[in-house]
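Okay, so here's just one chain, in structure tokens, the form predicted alone.
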Amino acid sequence: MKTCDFLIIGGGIIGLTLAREWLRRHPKSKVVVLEKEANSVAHGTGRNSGVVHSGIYYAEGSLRARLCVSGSQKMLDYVDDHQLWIDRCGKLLVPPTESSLGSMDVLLERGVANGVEIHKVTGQEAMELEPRVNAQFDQALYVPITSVVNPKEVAERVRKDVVGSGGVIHYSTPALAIGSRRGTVQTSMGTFEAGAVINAAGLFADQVAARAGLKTQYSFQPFKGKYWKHTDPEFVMQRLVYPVPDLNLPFLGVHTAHNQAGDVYFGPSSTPVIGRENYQGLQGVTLRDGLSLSASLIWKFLKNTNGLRTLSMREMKLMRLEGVCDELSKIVTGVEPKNLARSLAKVGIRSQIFDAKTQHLVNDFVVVPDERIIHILNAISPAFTASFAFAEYILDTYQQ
């Protein structure tokens, strides 16, 4: 039996920041992180856009709002303190249709309520901030704090913090079973016994929870996000440009993104998929997940749960480059089908859960403690942005 004070299942950004925060508070304790992959960036941590979100999208008082707002500042401070790459570019939200103008006021109110600096600007002011913006309705929202970092670089720096402080990360080591005794986790390396265990397994958090015997009203419903890259290296953007989203749908819509190399991307799609690691074709689809998720999707589509049928119609347009350009043309100029190439490397899966009681996708972080383990079940966007604040919240709330 291997013993430790604190054991985390999942070595993505949430698991890493939890380990780092625990060691900051208890520097002499023994911390172990179990990660089934060979590194910390195989899934959501290494596949997200690197955008440090502000917190304007989320309802006042929600966990996402609280942790995104505080977490964004902690992320920016961390990047500055460690001299990591950052682009403090700011973000413009542009109404893509006349019907989206009303949502601008909702987002403005949410931003103010959540303590985020946000400005309503004219079309001319928007074009001065980003010349490629399509200000067809002569107004936009501007959020100065929104920035872009390199998520893999941030995760590697946090990993070094953990290891440098005495933490141990076991890669290629999945949690095979949760023992009947409190704090015991079985792995291929043997059984660990810990004073506290947290399930931060992301795409597999629900499976880990099931192994621990947790029963909830939640089920897993993944969505795939695909991106398209602009092939002209001379095409640059000064700001991020997002559409004002349809607040009846759980996704933000196709927007711009860029990275440290200066590459400009457009996306993501929001395609329902039938596998936790279904990045390409039928890759990552198991028989169990394939059958259960297919049946669930058909039922949700028929009932148009969370506008899923509406979303699917929009997603079908994105199967053609002309459809992608049609969506983009509502918010930016200068993008044509000949400029776009599907990015096979930049594909992510959203770790999303569905609530059988409310019959809705869950749009907030969900943390469920039980007798043996604390489960983080819905670490959806902006989990990367919120990660440092998320770690503090978990330890403040559940490990006092």
Ligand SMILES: Cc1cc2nc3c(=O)[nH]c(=O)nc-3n(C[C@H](O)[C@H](O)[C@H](O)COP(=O)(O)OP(=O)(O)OC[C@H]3O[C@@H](n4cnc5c(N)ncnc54)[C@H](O)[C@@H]3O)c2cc1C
The other form holds:
Amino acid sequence: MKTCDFLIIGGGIIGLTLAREWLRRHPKSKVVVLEKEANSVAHGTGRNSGVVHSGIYYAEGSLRARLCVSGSQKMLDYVDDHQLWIDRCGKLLVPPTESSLGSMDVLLERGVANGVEIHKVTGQEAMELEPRVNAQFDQALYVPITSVVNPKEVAERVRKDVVGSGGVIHYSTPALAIGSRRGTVQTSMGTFEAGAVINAAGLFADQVAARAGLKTQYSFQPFKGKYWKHTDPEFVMQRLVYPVPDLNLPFLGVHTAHNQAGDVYFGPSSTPVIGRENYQGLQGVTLRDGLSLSASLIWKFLKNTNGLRTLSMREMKLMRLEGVCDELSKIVTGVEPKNLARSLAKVGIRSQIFDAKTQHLVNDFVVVPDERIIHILNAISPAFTASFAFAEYILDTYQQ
Ligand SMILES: Cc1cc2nc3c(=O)[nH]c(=O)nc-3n(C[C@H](O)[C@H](O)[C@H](O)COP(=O)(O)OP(=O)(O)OC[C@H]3O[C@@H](n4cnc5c(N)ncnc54)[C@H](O)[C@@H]3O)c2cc1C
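Switch over from the form predicted alone to the form predicted in complex with this ligand, please.
Time for the whole complex; same chain goes first.
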């Protein structure tokens, strides 16, 4: 039996920031992170857009709003303190259709309520901020604080902090079972016994919770996010450009993204899939998940739960490059099918859960403590942005 004070299942950004925060508070204690992959960036942490979100989308008072707003500032400070790459580019939200104009005021109100600097600008002002913007309705929202970082670089820096402070990260070591005795977790390396255990297993958090005996009203519903790359190296974007989203649908819509190398991407899509790590073809689809997710998807599609039927129609359009360009042309100019290439490497899956009681996709982060483990469920976007604040919140709330 191996012993430690604090054990974290999952070594993505949530697990890493938790380990770092615990070691800051208890420098002499023994912290262990179990990660089933050979590194920390195989899933959500290494496959996101790298956007440090501001917090304008989320309902006032929600965990997502609070942790995004405080987390973005902590992320920006961390990146500055460690001299990591950042583009403080700001973000424009452009109405893609006439019917989305009303949502601009809702977002403006939410942004102000959440304490985020946000401005309504004219089409001319939007074009001065980003010449490639399509300002067809002569108005846009501008959020100066939104930035882009390199999520793999951030995760690597946090990993070094953890290891440098004496934390131990066991890669290629999945948590196989949760013991019935408090704080015990079985792995291929043997059994660990910890004073406290946190489940930060991302796409598998619900399964780890189920293995620990937790019964909830939640089920898992993964959504794949594909990206397309602009192939012309001369095509650069000075700002992020997002559509004003349809507030009846769960995702933000296809937007621009750029990285440290200056590559411009568009995405991510939001395709419901039947596997947790289903990045390509049938990769990551198990018989059990495949059957249960297919059945629940058909049901949700028929009932149009959370606008899933509408969303699926939009996703079908994105199967053709012409359809992707058509969506993008509502917010940016100069994107043609001949300049677009589907990115096979850049594809991520959202660890989204569904609530059987409300019959809705869950719109907030969910933390469920039980007698033995604290489970972090639904670490959806912007959990990367929020991660430093999320770690502080978990330890403040559950580990006094
Ligand atoms: C397409 C896409 C774009 C996004 N864009 C943004 C963005 O721009 N900004 C933003 O803030 N957020 C964004 N997000 C969300 C963000 O990526 C996630 O919220 C964040 O990465 C969650 O971190 P995590 O540590 O919970 O998950 P992960 O990085 O998935 O880490 C969980 C880890 O647990 C491990 N694990 C699973 N089961 C076990 C087990 N049994 N034992 C041991 N280890 C296990 C996994 O291997 C994994 O490494 C995006 C997400 C997607 C999918």
